[in-house]
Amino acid sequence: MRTRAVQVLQLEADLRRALKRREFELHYQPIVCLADNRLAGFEALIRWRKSDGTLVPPADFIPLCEETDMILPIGDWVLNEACAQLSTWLGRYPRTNMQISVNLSVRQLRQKDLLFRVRDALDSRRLPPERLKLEITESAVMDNADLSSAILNELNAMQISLSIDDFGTGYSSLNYLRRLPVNTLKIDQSFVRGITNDRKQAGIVESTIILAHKLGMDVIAEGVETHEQARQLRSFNAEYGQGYLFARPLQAGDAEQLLAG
(Lines of atoms letter the chains of each structure in order from A and count residues from 1; the text may use other names and numbers.)
(Lines give C-alpha, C1' and ligand atoms only; values in the text may rest on other atoms or scores of the structure.)
(Ligands and ions follow the chains in the order given, each with its own letter.)
Protein backbone atom coordinates (compact mmCIF):
# COMPACT_ATOMS: atom_id res chain seq x y z
CA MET A 1 0.00 0.00 0.00
CA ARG A 2 2.88 2.34 0.84
CA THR A 3 4.54 1.62 -2.52
CA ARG A 4 1.29 2.30 -4.35
CA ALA A 5 0.78 5.59 -2.47
CA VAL A 6 4.32 6.73 -3.33
CA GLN A 7 3.77 5.84 -7.01
CA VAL A 8 0.55 7.85 -7.13
CA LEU A 9 2.18 10.88 -5.49
CA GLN A 10 5.15 10.69 -7.86
CA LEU A 11 2.94 10.41 -10.92
CA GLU A 12 0.80 13.31 -9.75
CA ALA A 13 3.93 15.46 -9.41
CA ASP A 14 5.11 14.33 -12.86
CA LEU A 15 1.73 15.20 -14.37
CA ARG A 16 1.76 18.68 -12.84
CA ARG A 17 5.21 19.27 -14.30
CA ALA A 18 4.11 17.88 -17.67
CA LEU A 19 1.16 20.26 -17.79
CA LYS A 20 3.36 23.22 -16.89
CA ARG A 21 5.99 22.22 -19.46
CA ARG A 22 3.37 21.62 -22.17
CA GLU A 23 4.35 18.00 -22.66
CA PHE A 24 0.80 16.95 -23.49
CA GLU A 25 -0.49 16.89 -27.04
CA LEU A 26 -3.69 15.86 -28.75
CA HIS A 27 -3.99 13.27 -31.47
CA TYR A 28 -7.14 13.07 -33.57
CA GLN A 29 -8.80 9.87 -34.72
CA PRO A 30 -11.21 10.23 -37.65
CA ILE A 31 -14.87 9.26 -37.35
CA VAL A 32 -16.14 8.20 -40.76
CA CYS A 33 -19.60 7.90 -42.30
CA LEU A 34 -19.91 4.22 -43.23
CA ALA A 35 -22.27 4.88 -46.13
CA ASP A 36 -19.85 6.96 -48.18
CA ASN A 37 -16.54 7.12 -46.24
CA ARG A 38 -17.07 10.84 -45.66
CA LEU A 39 -15.16 12.38 -42.75
CA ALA A 40 -17.70 13.22 -40.04
CA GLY A 41 -15.36 14.40 -37.31
CA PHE A 42 -12.49 13.56 -35.00
CA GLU A 43 -12.14 12.26 -31.46
CA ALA A 44 -9.47 14.18 -29.53
CA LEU A 45 -7.17 11.82 -27.62
CA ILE A 46 -4.49 12.99 -25.20
CA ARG A 47 -0.88 11.86 -25.45
CA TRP A 48 2.04 12.57 -23.12
CA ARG A 49 5.37 13.19 -24.85
CA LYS A 50 8.12 13.51 -22.26
CA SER A 51 11.01 15.95 -22.66
CA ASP A 52 13.22 13.12 -23.95
CA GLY A 53 10.73 12.47 -26.77
CA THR A 54 9.27 9.22 -25.42
CA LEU A 55 5.52 8.84 -25.69
CA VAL A 56 3.76 7.58 -22.55
CA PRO A 57 0.83 5.25 -23.38
CA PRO A 58 -2.50 6.68 -22.16
CA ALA A 59 -3.19 3.47 -20.23
CA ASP A 60 -0.14 4.26 -18.09
CA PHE A 61 -1.37 7.63 -16.83
CA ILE A 62 -5.08 8.22 -17.56
CA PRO A 63 -6.40 5.78 -14.89
CA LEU A 64 -4.22 7.41 -12.24
CA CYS A 65 -5.27 10.86 -13.46
CA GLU A 66 -8.85 9.82 -12.78
CA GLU A 67 -7.90 8.71 -9.24
CA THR A 68 -6.57 12.17 -8.45
CA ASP A 69 -7.68 15.73 -9.05
CA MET A 70 -5.19 16.01 -11.92
CA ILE A 71 -7.93 14.87 -14.31
CA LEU A 72 -9.58 18.28 -13.80
CA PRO A 73 -6.81 20.61 -15.09
CA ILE A 74 -5.81 18.06 -17.72
CA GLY A 75 -9.45 17.65 -18.79
CA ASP A 76 -9.74 21.44 -19.05
CA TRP A 77 -6.62 21.56 -21.20
CA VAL A 78 -7.98 18.85 -23.55
CA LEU A 79 -11.31 20.64 -23.93
CA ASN A 80 -9.75 24.00 -24.67
CA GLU A 81 -7.06 22.59 -26.98
CA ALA A 82 -9.61 20.56 -28.97
CA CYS A 83 -11.91 23.57 -29.36
CA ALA A 84 -8.99 25.75 -30.43
CA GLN A 85 -7.88 23.20 -33.03
CA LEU A 86 -11.35 22.79 -34.47
CA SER A 87 -11.77 26.57 -34.65
CA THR A 88 -8.52 26.77 -36.64
CA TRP A 89 -9.65 24.03 -39.01
CA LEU A 90 -13.06 25.63 -39.55
CA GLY A 91 -11.33 28.90 -40.39
CA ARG A 92 -9.26 27.16 -43.06
CA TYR A 93 -12.00 24.84 -44.33
CA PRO A 94 -15.27 26.71 -43.71
CA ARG A 95 -17.33 24.31 -45.82
CA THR A 96 -16.51 21.31 -43.68
CA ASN A 97 -19.35 19.98 -41.56
CA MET A 98 -17.71 18.15 -38.70
CA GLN A 99 -17.63 17.82 -34.93
CA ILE A 100 -14.85 17.36 -32.42
CA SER A 101 -15.45 14.71 -29.73
CA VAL A 102 -13.95 15.18 -26.27
CA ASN A 103 -14.06 12.69 -23.42
CA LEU A 104 -15.53 13.82 -20.12
CA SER A 105 -14.48 12.03 -16.90
CA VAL A 106 -16.59 11.26 -13.84
CA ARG A 107 -14.81 13.94 -11.83
CA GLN A 108 -15.41 16.55 -14.52
CA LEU A 109 -19.08 15.61 -14.65
CA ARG A 110 -19.30 16.39 -10.92
CA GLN A 111 -17.76 19.85 -11.24
CA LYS A 112 -20.19 22.54 -10.15
CA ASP A 113 -18.86 24.95 -12.77
CA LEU A 114 -18.67 22.43 -15.61
CA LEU A 115 -21.22 24.31 -17.73
CA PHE A 116 -19.27 27.55 -17.36
CA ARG A 117 -16.02 25.81 -18.34
CA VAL A 118 -17.57 24.28 -21.44
CA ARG A 119 -19.24 27.54 -22.46
CA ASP A 120 -15.98 29.47 -21.93
CA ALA A 121 -14.02 26.98 -24.10
CA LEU A 122 -16.54 27.48 -26.91
CA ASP A 123 -17.00 31.24 -26.59
CA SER A 124 -13.28 32.05 -26.39
CA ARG A 125 -12.82 30.32 -29.77
CA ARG A 126 -16.13 31.55 -31.23
CA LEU A 127 -17.02 27.92 -31.82
CA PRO A 128 -20.69 27.03 -32.38
CA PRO A 129 -21.79 24.63 -29.59
CA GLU A 130 -23.21 22.12 -32.07
CA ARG A 131 -19.64 21.50 -33.27
CA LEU A 132 -18.71 19.96 -29.91
CA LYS A 133 -19.61 16.43 -28.82
CA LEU A 134 -18.91 15.32 -25.26
CA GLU A 135 -18.35 11.61 -24.66
CA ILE A 136 -19.25 10.07 -21.30
CA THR A 137 -18.90 6.41 -20.42
CA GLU A 138 -22.09 4.64 -19.37
CA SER A 139 -20.48 3.84 -15.99
CA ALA A 140 -19.84 7.56 -15.42
CA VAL A 141 -23.44 8.38 -16.24
CA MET A 142 -24.86 5.66 -14.02
CA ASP A 143 -22.51 6.50 -11.13
CA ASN A 144 -25.03 9.18 -10.20
CA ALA A 145 -27.82 8.92 -12.72
CA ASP A 146 -29.99 11.76 -11.39
CA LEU A 147 -27.10 14.24 -11.23
CA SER A 148 -25.85 13.13 -14.64
CA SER A 149 -29.30 13.53 -16.13
CA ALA A 150 -29.59 17.11 -14.84
CA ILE A 151 -26.15 18.12 -16.14
CA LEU A 152 -26.60 16.41 -19.50
CA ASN A 153 -29.93 18.14 -19.97
CA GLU A 154 -28.26 21.50 -19.38
CA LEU A 155 -25.50 20.68 -21.85
CA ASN A 156 -28.13 19.56 -24.35
CA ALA A 157 -29.94 22.86 -23.87
CA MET A 158 -26.68 24.56 -24.93
CA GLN A 159 -26.96 22.54 -28.21
CA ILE A 160 -23.90 20.43 -27.38
CA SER A 161 -24.06 16.86 -28.68
CA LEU A 162 -23.71 14.02 -26.19
CA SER A 163 -22.43 10.50 -26.63
CA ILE A 164 -22.38 7.39 -24.45
CA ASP A 165 -18.90 5.91 -24.90
CA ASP A 166 -17.86 2.23 -24.67
CA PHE A 167 -21.51 1.15 -24.64
CA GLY A 168 -21.93 -2.44 -23.48
CA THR A 169 -18.92 -2.57 -21.15
CA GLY A 170 -20.49 -0.94 -18.11
CA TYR A 171 -23.90 -1.19 -16.56
CA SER A 172 -26.82 0.82 -17.82
CA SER A 173 -30.42 1.18 -16.90
CA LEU A 174 -32.54 1.31 -20.03
CA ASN A 175 -35.01 3.37 -18.02
CA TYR A 176 -32.40 6.10 -17.52
CA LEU A 177 -31.00 5.69 -21.01
CA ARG A 178 -34.33 6.58 -22.58
CA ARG A 179 -34.54 9.70 -20.39
CA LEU A 180 -31.07 11.03 -21.12
CA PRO A 181 -30.66 13.60 -23.93
CA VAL A 182 -28.04 11.49 -25.69
CA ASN A 183 -27.44 11.80 -29.44
CA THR A 184 -25.01 8.94 -30.00
CA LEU A 185 -24.15 5.47 -28.73
CA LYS A 186 -20.58 4.30 -29.29
CA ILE A 187 -20.37 0.52 -29.41
CA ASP A 188 -17.20 -0.70 -27.73
CA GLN A 189 -14.54 -2.31 -29.91
CA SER A 190 -14.69 -5.54 -27.89
CA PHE A 191 -18.10 -6.19 -29.48
CA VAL A 192 -17.14 -5.04 -32.97
CA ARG A 193 -14.07 -7.28 -33.09
CA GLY A 194 -16.01 -10.52 -33.43
CA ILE A 195 -19.00 -9.55 -35.55
CA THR A 196 -17.80 -11.32 -38.71
CA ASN A 197 -17.20 -14.73 -37.13
CA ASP A 198 -19.40 -14.85 -34.02
CA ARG A 199 -23.17 -14.91 -34.54
CA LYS A 200 -23.90 -14.01 -30.92
CA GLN A 201 -21.52 -11.06 -31.04
CA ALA A 202 -23.07 -9.91 -34.30
CA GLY A 203 -26.53 -10.27 -32.77
CA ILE A 204 -25.56 -8.10 -29.80
CA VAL A 205 -24.21 -5.38 -32.08
CA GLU A 206 -27.22 -5.46 -34.40
CA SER A 207 -29.63 -5.35 -31.45
CA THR A 208 -27.75 -2.42 -29.90
CA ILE A 209 -27.98 -0.50 -33.17
CA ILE A 210 -31.72 -1.17 -33.40
CA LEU A 211 -32.14 -0.05 -29.77
CA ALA A 212 -30.19 3.16 -30.41
CA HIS A 213 -32.29 3.98 -33.46
CA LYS A 214 -35.51 3.31 -31.56
CA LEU A 215 -34.32 5.80 -28.93
CA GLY A 216 -33.53 8.40 -31.61
CA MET A 217 -29.74 8.02 -31.44
CA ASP A 218 -27.15 7.38 -34.10
CA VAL A 219 -24.33 4.87 -33.68
CA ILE A 220 -20.54 4.97 -33.89
CA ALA A 221 -18.81 1.57 -33.96
CA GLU A 222 -15.35 1.68 -32.41
CA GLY A 223 -12.39 -0.50 -33.30
CA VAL A 224 -13.27 -1.09 -36.96
CA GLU A 225 -10.19 -2.77 -38.43
CA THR A 226 -11.33 -4.67 -41.53
CA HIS A 227 -13.47 -4.07 -44.61
CA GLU A 228 -15.57 -7.10 -43.60
CA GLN A 229 -16.42 -5.47 -40.27
CA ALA A 230 -17.32 -2.23 -42.03
CA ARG A 231 -19.59 -4.08 -44.47
CA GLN A 232 -21.33 -5.92 -41.65
CA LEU A 233 -21.88 -2.71 -39.70
CA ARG A 234 -23.23 -1.05 -42.84
CA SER A 235 -25.69 -3.90 -43.27
CA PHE A 236 -26.81 -3.30 -39.65
CA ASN A 237 -27.40 0.38 -40.54
CA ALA A 238 -24.71 1.75 -38.25
CA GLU A 239 -24.04 5.33 -39.28
CA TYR A 240 -20.39 5.82 -38.36
CA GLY A 241 -17.17 3.90 -37.81
CA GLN A 242 -13.91 4.64 -36.05
CA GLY A 243 -10.78 2.50 -36.06
CA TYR A 244 -7.53 1.53 -37.73
CA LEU A 245 -9.30 0.66 -41.00
CA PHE A 246 -9.77 4.39 -41.51
CA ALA A 247 -6.82 5.78 -39.56
CA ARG A 248 -4.93 5.58 -36.31
CA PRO A 249 -5.02 8.66 -34.05
CA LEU A 250 -3.16 11.36 -35.98
CA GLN A 251 -1.15 14.40 -35.03
CA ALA A 252 -2.89 17.66 -35.96
CA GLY A 253 -0.92 18.19 -39.17
CA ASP A 254 -1.69 14.71 -40.48
CA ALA A 255 -5.34 15.04 -39.49
CA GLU A 256 -5.56 18.30 -41.42
CA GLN A 257 -4.39 16.53 -44.58
CA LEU A 258 -7.62 14.53 -44.45
CA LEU A 259 -9.57 17.79 -44.36
CA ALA A 260 -7.53 19.23 -47.21
CA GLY A 261 -8.02 16.11 -49.33
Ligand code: C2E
Contents of the next structure:
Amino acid sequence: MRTRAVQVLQLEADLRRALKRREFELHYQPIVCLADNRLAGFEALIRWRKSDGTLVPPADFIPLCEETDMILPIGDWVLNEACAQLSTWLGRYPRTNMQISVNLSVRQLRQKDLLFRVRDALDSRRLPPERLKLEITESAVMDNADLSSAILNELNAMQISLSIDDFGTGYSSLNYLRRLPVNTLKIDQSFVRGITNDRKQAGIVESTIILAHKLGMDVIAEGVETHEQARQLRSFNAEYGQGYLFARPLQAGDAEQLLAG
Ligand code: C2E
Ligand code: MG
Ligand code: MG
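The form predicted together with the named molecule, contrasted with the form predicted on its own above:
Now the complete complex, all chains and molecules, led by this one.
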Protein backbone atom coordinates (compact mmCIF):
# COMPACT_ATOMS: atom_id res chain seq x y z
CA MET A 1 0.00 0.00 0.00
CA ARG A 2 2.82 2.27 0.92
CA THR A 3 4.60 1.70 -2.39
CA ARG A 4 1.39 2.44 -4.24
CA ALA A 5 0.87 5.64 -2.25
CA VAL A 6 4.39 6.76 -3.14
CA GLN A 7 3.82 5.92 -6.81
CA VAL A 8 0.61 7.89 -6.83
CA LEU A 9 2.29 10.95 -5.32
CA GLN A 10 5.14 10.69 -7.79
CA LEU A 11 2.84 10.41 -10.77
CA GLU A 12 0.78 13.32 -9.53
CA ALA A 13 3.89 15.48 -9.32
CA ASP A 14 4.94 14.33 -12.81
CA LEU A 15 1.53 15.18 -14.23
CA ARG A 16 1.53 18.64 -12.70
CA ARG A 17 4.90 19.26 -14.25
CA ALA A 18 3.68 17.85 -17.57
CA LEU A 19 0.78 20.28 -17.56
CA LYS A 20 3.11 23.21 -16.90
CA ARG A 21 5.53 22.09 -19.59
CA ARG A 22 2.72 21.54 -22.07
CA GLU A 23 3.50 17.88 -22.55
CA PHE A 24 -0.07 16.79 -23.22
CA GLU A 25 -1.47 16.56 -26.70
CA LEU A 26 -4.82 15.69 -28.19
CA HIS A 27 -5.19 13.19 -30.96
CA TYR A 28 -8.34 13.15 -33.02
CA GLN A 29 -10.09 9.98 -34.12
CA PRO A 30 -12.60 10.30 -36.96
CA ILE A 31 -16.22 9.33 -36.46
CA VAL A 32 -17.77 8.44 -39.82
CA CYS A 33 -21.26 7.99 -41.23
CA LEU A 34 -21.57 4.29 -41.96
CA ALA A 35 -23.87 4.91 -44.92
CA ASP A 36 -21.35 6.85 -47.00
CA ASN A 37 -18.09 6.99 -45.01
CA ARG A 38 -18.41 10.76 -44.67
CA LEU A 39 -16.64 12.39 -41.75
CA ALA A 40 -19.09 13.31 -39.00
CA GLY A 41 -16.61 14.49 -36.42
CA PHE A 42 -13.66 13.65 -34.23
CA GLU A 43 -13.20 12.36 -30.72
CA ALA A 44 -10.40 14.16 -28.89
CA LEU A 45 -8.17 11.69 -27.03
CA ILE A 46 -5.39 12.78 -24.71
CA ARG A 47 -1.79 11.56 -24.84
CA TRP A 48 1.22 12.51 -22.76
CA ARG A 49 4.36 13.22 -24.77
CA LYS A 50 7.18 12.82 -22.25
CA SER A 51 10.33 14.87 -22.61
CA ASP A 52 12.18 11.74 -23.82
CA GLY A 53 9.70 11.46 -26.70
CA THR A 54 7.66 8.49 -25.45
CA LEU A 55 3.93 8.77 -25.90
CA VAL A 56 1.95 7.65 -22.86
CA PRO A 57 -1.61 6.42 -23.53
CA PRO A 58 -4.46 7.71 -21.37
CA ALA A 59 -5.03 4.30 -19.78
CA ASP A 60 -1.67 4.78 -18.00
CA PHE A 61 -2.55 8.02 -16.28
CA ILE A 62 -6.23 9.02 -16.63
CA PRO A 63 -7.63 6.41 -14.20
CA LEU A 64 -5.22 7.64 -11.55
CA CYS A 65 -6.05 11.25 -12.28
CA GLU A 66 -9.67 10.35 -11.81
CA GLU A 67 -8.92 9.11 -8.28
CA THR A 68 -7.53 12.51 -7.37
CA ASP A 69 -8.48 16.02 -8.34
CA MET A 70 -5.71 16.00 -10.97
CA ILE A 71 -8.40 15.23 -13.54
CA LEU A 72 -9.81 18.72 -13.06
CA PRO A 73 -6.93 20.80 -14.44
CA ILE A 74 -6.23 18.13 -17.07
CA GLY A 75 -9.88 17.91 -18.08
CA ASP A 76 -10.01 21.66 -18.30
CA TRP A 77 -6.95 21.69 -20.52
CA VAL A 78 -8.54 19.06 -22.80
CA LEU A 79 -11.76 21.03 -23.08
CA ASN A 80 -9.96 24.26 -23.94
CA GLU A 81 -7.51 22.63 -26.33
CA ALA A 82 -10.33 20.85 -28.18
CA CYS A 83 -12.28 24.11 -28.42
CA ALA A 84 -9.22 25.97 -29.69
CA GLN A 85 -8.71 23.29 -32.36
CA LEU A 86 -12.37 23.37 -33.31
CA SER A 87 -12.21 27.12 -33.66
CA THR A 88 -9.16 26.89 -35.93
CA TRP A 89 -10.82 24.25 -38.09
CA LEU A 90 -14.12 26.10 -38.35
CA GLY A 91 -12.16 29.19 -39.40
CA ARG A 92 -10.41 27.25 -42.17
CA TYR A 93 -13.34 25.05 -43.20
CA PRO A 94 -16.43 27.10 -42.44
CA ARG A 95 -18.70 24.77 -44.37
CA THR A 96 -17.92 21.66 -42.42
CA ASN A 97 -20.57 20.50 -40.00
CA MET A 98 -18.38 18.25 -37.92
CA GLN A 99 -18.53 18.01 -34.16
CA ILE A 100 -15.73 17.51 -31.67
CA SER A 101 -16.31 15.06 -28.83
CA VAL A 102 -14.58 15.49 -25.50
CA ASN A 103 -14.53 12.91 -22.71
CA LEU A 104 -15.70 14.12 -19.30
CA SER A 105 -14.99 12.21 -16.11
CA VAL A 106 -17.21 11.90 -13.03
CA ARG A 107 -15.18 14.35 -11.03
CA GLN A 108 -15.69 16.95 -13.70
CA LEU A 109 -19.42 16.31 -13.55
CA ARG A 110 -19.29 16.97 -9.83
CA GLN A 111 -17.30 20.15 -10.29
CA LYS A 112 -19.44 23.07 -9.10
CA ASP A 113 -18.43 25.39 -11.91
CA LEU A 114 -18.45 22.86 -14.75
CA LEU A 115 -21.19 24.68 -16.64
CA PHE A 116 -19.35 27.95 -16.34
CA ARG A 117 -16.13 26.36 -17.57
CA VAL A 118 -17.78 24.76 -20.56
CA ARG A 119 -19.58 27.97 -21.46
CA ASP A 120 -16.38 29.94 -21.10
CA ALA A 121 -14.42 27.52 -23.33
CA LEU A 122 -17.07 27.98 -26.04
CA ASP A 123 -17.81 31.69 -25.64
CA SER A 124 -14.23 32.86 -25.48
CA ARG A 125 -13.87 31.49 -29.04
CA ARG A 126 -17.40 32.29 -30.16
CA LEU A 127 -18.07 28.64 -30.89
CA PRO A 128 -21.57 27.38 -31.60
CA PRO A 129 -22.32 25.03 -28.67
CA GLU A 130 -23.89 22.40 -30.90
CA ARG A 131 -20.44 21.69 -32.36
CA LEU A 132 -19.25 20.40 -29.01
CA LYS A 133 -20.23 16.96 -27.84
CA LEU A 134 -19.47 15.70 -24.35
CA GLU A 135 -18.97 11.99 -23.71
CA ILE A 136 -19.75 10.55 -20.31
CA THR A 137 -19.38 6.85 -19.62
CA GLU A 138 -22.41 4.79 -18.82
CA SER A 139 -21.07 3.97 -15.35
CA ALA A 140 -20.33 7.63 -14.57
CA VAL A 141 -23.87 8.59 -15.54
CA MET A 142 -25.61 5.73 -13.78
CA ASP A 143 -23.54 5.78 -10.58
CA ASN A 144 -24.42 9.42 -10.05
CA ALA A 145 -27.92 9.40 -11.40
CA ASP A 146 -29.46 12.47 -9.79
CA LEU A 147 -26.45 14.68 -10.20
CA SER A 148 -25.84 13.58 -13.79
CA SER A 149 -29.40 14.15 -14.76
CA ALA A 150 -29.39 17.72 -13.42
CA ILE A 151 -26.12 18.57 -15.17
CA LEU A 152 -26.96 16.83 -18.42
CA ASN A 153 -30.20 18.78 -18.54
CA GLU A 154 -28.33 22.04 -18.15
CA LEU A 155 -25.77 21.14 -20.80
CA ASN A 156 -28.60 20.13 -23.09
CA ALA A 157 -30.31 23.45 -22.45
CA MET A 158 -27.07 25.11 -23.59
CA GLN A 159 -27.43 23.17 -26.90
CA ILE A 160 -24.37 21.06 -26.23
CA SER A 161 -24.62 17.50 -27.57
CA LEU A 162 -24.22 14.54 -25.24
CA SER A 163 -23.10 10.94 -25.69
CA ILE A 164 -23.09 7.99 -23.35
CA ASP A 165 -19.71 6.30 -23.78
CA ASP A 166 -18.84 2.60 -23.41
CA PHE A 167 -22.52 1.70 -23.40
CA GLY A 168 -23.14 -1.89 -22.37
CA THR A 169 -20.25 -2.12 -19.91
CA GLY A 170 -22.18 -0.67 -16.95
CA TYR A 171 -25.63 -1.13 -15.53
CA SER A 172 -28.20 1.17 -17.03
CA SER A 173 -31.56 1.78 -15.54
CA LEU A 174 -33.71 1.93 -18.63
CA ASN A 175 -36.22 4.03 -16.82
CA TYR A 176 -33.54 6.54 -16.16
CA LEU A 177 -31.96 6.32 -19.60
CA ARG A 178 -35.34 7.18 -21.09
CA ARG A 179 -35.38 10.51 -19.27
CA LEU A 180 -31.84 11.63 -20.06
CA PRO A 181 -31.39 14.31 -22.73
CA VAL A 182 -28.76 12.27 -24.56
CA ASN A 183 -28.22 12.46 -28.32
CA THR A 184 -25.98 9.45 -28.85
CA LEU A 185 -25.23 6.00 -27.47
CA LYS A 186 -21.70 4.78 -28.10
CA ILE A 187 -21.74 0.99 -28.15
CA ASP A 188 -18.62 -0.30 -26.45
CA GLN A 189 -15.99 -1.97 -28.58
CA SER A 190 -16.22 -5.20 -26.57
CA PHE A 191 -19.64 -5.82 -28.18
CA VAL A 192 -18.65 -4.70 -31.64
CA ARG A 193 -15.67 -7.06 -31.67
CA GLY A 194 -17.86 -10.17 -31.58
CA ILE A 195 -20.69 -9.25 -33.91
CA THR A 196 -19.50 -11.14 -36.95
CA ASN A 197 -18.89 -14.49 -35.26
CA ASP A 198 -21.10 -14.54 -32.18
CA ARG A 199 -24.84 -14.50 -32.73
CA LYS A 200 -25.57 -13.44 -29.18
CA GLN A 201 -23.16 -10.51 -29.36
CA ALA A 202 -24.75 -9.52 -32.64
CA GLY A 203 -28.15 -9.79 -30.98
CA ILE A 204 -27.07 -7.51 -28.16
CA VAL A 205 -25.72 -4.92 -30.58
CA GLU A 206 -28.79 -5.03 -32.81
CA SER A 207 -31.13 -4.72 -29.81
CA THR A 208 -29.12 -1.86 -28.37
CA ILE A 209 -29.38 -0.01 -31.66
CA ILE A 210 -33.14 -0.53 -31.74
CA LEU A 211 -33.38 0.63 -28.12
CA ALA A 212 -31.35 3.76 -28.87
CA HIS A 213 -33.51 4.61 -31.87
CA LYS A 214 -36.73 4.07 -29.92
CA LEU A 215 -35.38 6.48 -27.30
CA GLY A 216 -34.62 9.05 -29.99
CA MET A 217 -30.85 8.61 -29.87
CA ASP A 218 -28.42 7.79 -32.64
CA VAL A 219 -25.60 5.28 -32.35
CA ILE A 220 -21.84 5.25 -32.72
CA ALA A 221 -20.26 1.80 -32.83
CA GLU A 222 -16.81 1.92 -31.23
CA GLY A 223 -13.83 -0.20 -32.20
CA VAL A 224 -14.85 -1.04 -35.78
CA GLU A 225 -11.86 -2.86 -37.22
CA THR A 226 -13.14 -4.87 -40.19
CA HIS A 227 -15.30 -4.33 -43.26
CA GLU A 228 -17.45 -7.22 -42.14
CA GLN A 229 -18.23 -5.50 -38.84
CA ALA A 230 -19.04 -2.28 -40.68
CA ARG A 231 -21.35 -4.15 -43.06
CA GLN A 232 -23.15 -5.82 -40.18
CA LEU A 233 -23.54 -2.52 -38.33
CA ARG A 234 -24.95 -0.92 -41.47
CA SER A 235 -27.48 -3.73 -41.74
CA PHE A 236 -28.48 -2.97 -38.13
CA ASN A 237 -28.96 0.70 -39.09
CA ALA A 238 -26.20 2.06 -36.87
CA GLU A 239 -25.55 5.63 -37.99
CA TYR A 240 -21.88 6.05 -37.17
CA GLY A 241 -18.71 4.08 -36.70
CA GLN A 242 -15.36 4.78 -35.10
CA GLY A 243 -12.38 2.47 -35.24
CA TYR A 244 -9.13 1.46 -36.82
CA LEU A 245 -10.95 0.42 -40.03
CA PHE A 246 -11.55 4.12 -40.71
CA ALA A 247 -8.59 5.66 -38.90
CA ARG A 248 -6.58 5.53 -35.72
CA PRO A 249 -6.50 8.62 -33.51
CA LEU A 250 -4.55 11.18 -35.58
CA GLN A 251 -2.37 14.14 -34.79
CA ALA A 252 -4.14 17.42 -35.49
CA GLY A 253 -2.34 18.01 -38.80
CA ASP A 254 -3.33 14.61 -40.18
CA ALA A 255 -6.89 14.99 -38.93
CA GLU A 256 -7.09 18.32 -40.74
CA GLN A 257 -6.26 16.61 -44.05
CA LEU A 258 -9.56 14.77 -43.74
CA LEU A 259 -11.39 18.08 -43.40
CA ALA A 260 -9.62 19.43 -46.44
CA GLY A 261 -10.29 16.31 -48.52
P1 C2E B 1 -12.93 5.99 -25.04
O2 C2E B 1 -13.44 7.35 -24.75
O3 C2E B 1 -13.92 4.88 -25.14
O4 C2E B 1 -12.09 6.12 -26.40
C5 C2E B 1 -11.99 5.13 -27.37
C6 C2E B 1 -10.70 4.33 -27.22
O7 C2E B 1 -10.74 3.24 -28.11
C8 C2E B 1 -9.46 5.13 -27.58
O9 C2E B 1 -8.40 4.67 -26.77
C10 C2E B 1 -9.24 4.71 -29.03
O11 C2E B 1 -7.91 4.86 -29.46
C12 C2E B 1 -9.60 3.25 -28.94
N13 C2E B 1 -9.97 2.71 -30.24
C14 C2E B 1 -10.56 3.36 -31.26
N15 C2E B 1 -10.79 2.55 -32.30
C16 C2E B 1 -10.34 1.32 -31.93
C17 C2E B 1 -10.29 0.06 -32.61
O18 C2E B 1 -10.72 -0.11 -33.75
N19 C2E B 1 -9.76 -0.99 -31.91
C20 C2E B 1 -9.28 -0.83 -30.64
N21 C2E B 1 -8.77 -1.92 -30.05
N22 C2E B 1 -9.30 0.35 -29.99
C23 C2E B 1 -9.82 1.42 -30.64
P24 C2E B 1 -7.42 5.67 -26.01
O25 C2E B 1 -7.15 6.88 -26.83
O26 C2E B 1 -6.27 4.85 -25.54
O27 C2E B 1 -8.32 6.13 -24.80
C28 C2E B 1 -8.73 5.21 -23.81
C29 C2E B 1 -9.70 5.83 -22.85
O30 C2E B 1 -9.09 6.86 -22.08
C31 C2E B 1 -10.87 6.52 -23.54
O32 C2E B 1 -11.84 5.56 -23.94
C33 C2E B 1 -11.36 7.42 -22.42
O34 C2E B 1 -12.14 6.71 -21.50
C35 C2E B 1 -10.05 7.81 -21.76
N36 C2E B 1 -9.66 9.14 -22.24
C37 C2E B 1 -8.96 9.49 -23.33
N38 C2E B 1 -8.81 10.82 -23.43
C39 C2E B 1 -9.46 11.35 -22.35
C40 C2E B 1 -9.69 12.67 -21.86
O41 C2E B 1 -9.29 13.67 -22.47
N42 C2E B 1 -10.40 12.81 -20.70
C43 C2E B 1 -10.89 11.72 -20.03
N44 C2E B 1 -11.59 11.93 -18.88
N45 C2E B 1 -10.70 10.46 -20.45
C46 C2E B 1 -10.00 10.28 -21.60
MG1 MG C 1 -14.92 8.46 -25.40
MG1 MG D 1 -15.68 4.34 -25.40
